[in-house]
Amino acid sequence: MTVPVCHVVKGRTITGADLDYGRFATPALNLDELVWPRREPGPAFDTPLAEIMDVLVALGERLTRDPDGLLAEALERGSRTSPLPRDVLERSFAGLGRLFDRRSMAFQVREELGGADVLDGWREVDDAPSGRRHRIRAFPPRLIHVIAGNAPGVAGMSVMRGALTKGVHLLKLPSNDLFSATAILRTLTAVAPDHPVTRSFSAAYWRGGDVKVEGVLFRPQFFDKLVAWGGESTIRSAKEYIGPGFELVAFDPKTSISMIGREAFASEATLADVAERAATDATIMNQQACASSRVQFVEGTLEQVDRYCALLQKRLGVERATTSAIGNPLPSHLRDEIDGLRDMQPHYRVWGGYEGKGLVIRSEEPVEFHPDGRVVNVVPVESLASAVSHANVATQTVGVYPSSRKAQLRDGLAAAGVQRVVELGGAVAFEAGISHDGFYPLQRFVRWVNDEG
């Protein structure tokens, strides 16, 4: 059966099932409407960052309590499309409204814009070099955000983020993730009607890479910049539109790994503790986020290695807040590539079976193909220095265990392009305020502009 996905433009919801994409139906599209004319300021672009947070905060308890039925309409429709599992959404869902905490928000404005001055007015500088006064403002941006469908969580941010950087906002909704983002504005829409925040927003589908509709959006004549989130393709289709006057924010496709040290096999507890935390980081969202460590390496014999790996590969079907007990199986091209494996001993050892409990393969070298499914790849190690050489640009997230060796391996890590050094078991907690993806989204989102002299 078909599934009706809405539209929200400016505050309105808009239904209809015009446009049949097979699993699901959508309203047209009226591009004219998707646009905020530049003769004209945003509606909150003189709008109190005070007054915003408030309606923020607002739209937290109320995601929260969800008394309009709309996070359980979007978990009921939603169910019948996501790749993610009921529970998991579930539990996605009533974790949205607390992405619009005061605290936190406060903090992102200091650590990224250094306050909220620059947002509601003009910043004076006074110490310049040269004896001249200026004044600086994060102006308001309009912006496309192309959003990732791995978690709700990603709409979540885009619009708090939008909304405090005070400008427009049109969210292209995910094939993954039809109903996160159109849920949150609608309750945006009950708590306030009407208000500037309001109708700064949109969110719409459309396929991505439609000529028909991006030639006509992407463009420096009603957007700034492009927010990219996703994979490559999402990306290196993004970059077809940029040019002068319409700048790329890209959130890279990434992926995660793991380095544990022969400090875990300190005790059998020990060793039980790190395989929980080893198997947290990599079933976030069932593997499927940036974070979800896929490659890990481990300090030790070949004997303990295995110890160690048969532990993870139990502790891989477990319930989590951010993962379910069984995955999806495994898709027959994963499982012809470990089958060829399964011969191979003692080269390559492999534990677990295909029904989506989450299996581990043990090899003297990372495999060639992209562990996925819950799929970890354990790499024995004489010491964690070598496998830095294993980062790359595109490694966001290295979890380490113990803490204390992060401090022996960060600078090698950042050098080779890592973005991110955590605990081992902390991946999934980011901290919204300090970089993602080796940037300051606020900072990227707003336009500067200078008042000279």
Given for the second form:
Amino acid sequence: MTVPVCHVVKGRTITGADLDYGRFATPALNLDELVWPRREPGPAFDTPLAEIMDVLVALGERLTRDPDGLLAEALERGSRTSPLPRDVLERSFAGLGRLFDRRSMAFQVREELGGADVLDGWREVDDAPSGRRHRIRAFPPRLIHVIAGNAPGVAGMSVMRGALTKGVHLLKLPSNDLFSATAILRTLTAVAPDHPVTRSFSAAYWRGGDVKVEGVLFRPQFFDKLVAWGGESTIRSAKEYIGPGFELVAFDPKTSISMIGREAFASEATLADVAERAATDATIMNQQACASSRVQFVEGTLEQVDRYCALLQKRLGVERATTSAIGNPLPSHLRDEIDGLRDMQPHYRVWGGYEGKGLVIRSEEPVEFHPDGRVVNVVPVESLASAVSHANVATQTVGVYPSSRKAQLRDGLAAAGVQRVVELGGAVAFEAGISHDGFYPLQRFVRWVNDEG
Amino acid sequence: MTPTRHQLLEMIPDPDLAFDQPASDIEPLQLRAAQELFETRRAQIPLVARRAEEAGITRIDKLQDIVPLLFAHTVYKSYPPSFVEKGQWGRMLQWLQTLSVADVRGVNVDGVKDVDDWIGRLWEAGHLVLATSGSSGKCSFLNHTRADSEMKKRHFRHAVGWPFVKSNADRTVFWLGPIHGPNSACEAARFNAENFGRPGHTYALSDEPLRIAEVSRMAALRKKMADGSATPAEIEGLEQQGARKAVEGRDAMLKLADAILDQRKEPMMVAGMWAQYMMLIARARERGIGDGEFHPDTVVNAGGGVKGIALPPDYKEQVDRFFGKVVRPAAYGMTELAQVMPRCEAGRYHRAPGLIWLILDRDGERLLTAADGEDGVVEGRFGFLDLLYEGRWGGLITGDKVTVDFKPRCPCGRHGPTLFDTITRFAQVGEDDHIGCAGTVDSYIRGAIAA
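Moving from the form predicted on its own, what structure would you give for the form predicted together with the partner chain?
Zooming out: every chain and molecule, the one shown earlier first.
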């Protein structure tokens, strides 16, 4: 049964099933409507930030209440096309409104840009060594966002950051989340019909890499930057178009790990707590997220580590805010890899089956394949310091237990490429306003323009 | 060997009959043979036993019962690569054991230097392990016995060239690749040399043995790239080594091209890749040799991937014109399969009685039948159980998308199901443009090492 996907163009909802992609169908694309002419400023370029925040707060409240049933419809349709289980989608949608929190947004503007003044107007710089007086502005940008679809929050974050920076924004829908972005934008229309912010957003689907679309749109004549989330193929194909005047802002594809100190074995209760925390980090968005832990380094004897593995495996099959109790059964290529290890005791040991309730592999070194679908690879180590060498440029989050050991590990991890060190169990708690994937997104979104004295 | 299997496999010496068998006659025998084989292998190969147990299969009563027992090709490279990097050859034996019938654990691995050495020791002990020099940098290892190899050679003798030409060990054979080495392409070249070649008249692109260790070195550097310990000089060295090999390959190819052109008036057998034939044509032009100058009884096998090689869009037509009226047989096969499927006059691939076809849905879970298509023509994923192997389990699920015609007769007039000559690959699982923020260090490695 083909699921209908709508587009949103500058506040208007476009329906239709002109283009059939098999599992779903979309309206025809009118490329002319998806750009904002450069000859005129974007609708919200001169809207005061305070007014934009009022609209966003109202958007958050309406998303939480969902009086028009827009999120309910997105859930209904999304559960037919999303790889995520319905209950995880449902809880994610229920939490979307909380993103648009006034204090959080003010914090982001302050931490990332130094305050609203530089968005609303020209900030004086009066202590330059030359003695000249300059004025700078975080000027609203024209952005295409190729968003990730493994968590509805990505669409929410993109709308929030896009609105705060006042620019014009075209969101390319991913095929694994065809409904979150449009549900948010349709709710925005309901909150503030015809408001400049509402007219500053569009969201549409085209097949990623489609040269007929991207070859036309990915040009400095229409947009300043491409904001790409993960998706190696997106970033690789974007390379074709990146050039003078058209820049890439990449939230690179990432993987995450955990480091568990010998303190975990202080008592049975402590170990149970550690296993629960580690399972929480491993199952974020059913292990589809960049912050989901996949490899865990544990200080301990083989006997201790095996005890931990058994406990961890049991906790992987527990329902939490960002995970269902059971995921999809493991894909056959992973099953093949793991089957190859089952008869390799004592060098390898495997806990759990392939039904999607969680599986743990203990090995002397990290496995070569990418643990996915609720699979965790546990590697015993002499010391956490020796595990630092396993972090690399693809490592995003490292969850550490106990928290007190972060300080001794963080510089080494950062040198290896790591972007984020958290207390074990806290990997999911992203704080908007501090750095994300190694940079301050609002700073990268805007165009910095000078009026030099 | 069990009686029904024996009966089916013993049909190949008469290929005109073997490739012309009604499905209604063969399939009950295939099913019985599969049950006989399963009964035996379940007790011998741990992974077959585990798959059977998980799927609750205790007997093969119908073709669908075989489906959960099929391995993916990745099973044959599911060993941890650190075993190879660290020279833990005993552990590699332990791994190979889980996929082998014979006991390989006793093979002496003292003093083994590298992976080629390890394979050499296995061959000495009668375990003829074939390696794929996989482009991913990780090799598969597939065990089979000396008797399997003999049976496979016999199958090639009768199936390669069918129905156009019979092997008679009476011609010069040119093989545009290396002929020595534990690889299925080298093995096929040796079979063709023995089956078709006049003794002493086989010429290969290289007589140096194919070194699997070079592939492993590539994989090892890849790992160093991933963990951040590779130096710029190491990367440069590897890229240059690749360039040097390409030049050496070109020189050898030119020599061989001249030899082929010199003998073009004699019936011979030539087997190579499309890109190599384009080089042959270029050399012929330099020498003023035109199209269609080859002896009409010459057998030309062409094939191979053309990924990443710049070829003119009409390369197939150019090659066709160049060789002119020669014998151009073709077959569908792969490393994991012994009983290759030759292509008939109607352009369809036929199966030998000892090869069970399992045409599956996209996900590889459900067996498709004539009812799943129109007029008996069905598109699906290719799986098979090759009844020939004594050394390992012959059941495999591939990534190949095939179209099968279940109608009782092929347009060539022979009985039995056939495959169309339209084989492509299924897209990776994950499909569409699903975008996630999760990724691996693979995305951060490029160049020759990324392959």
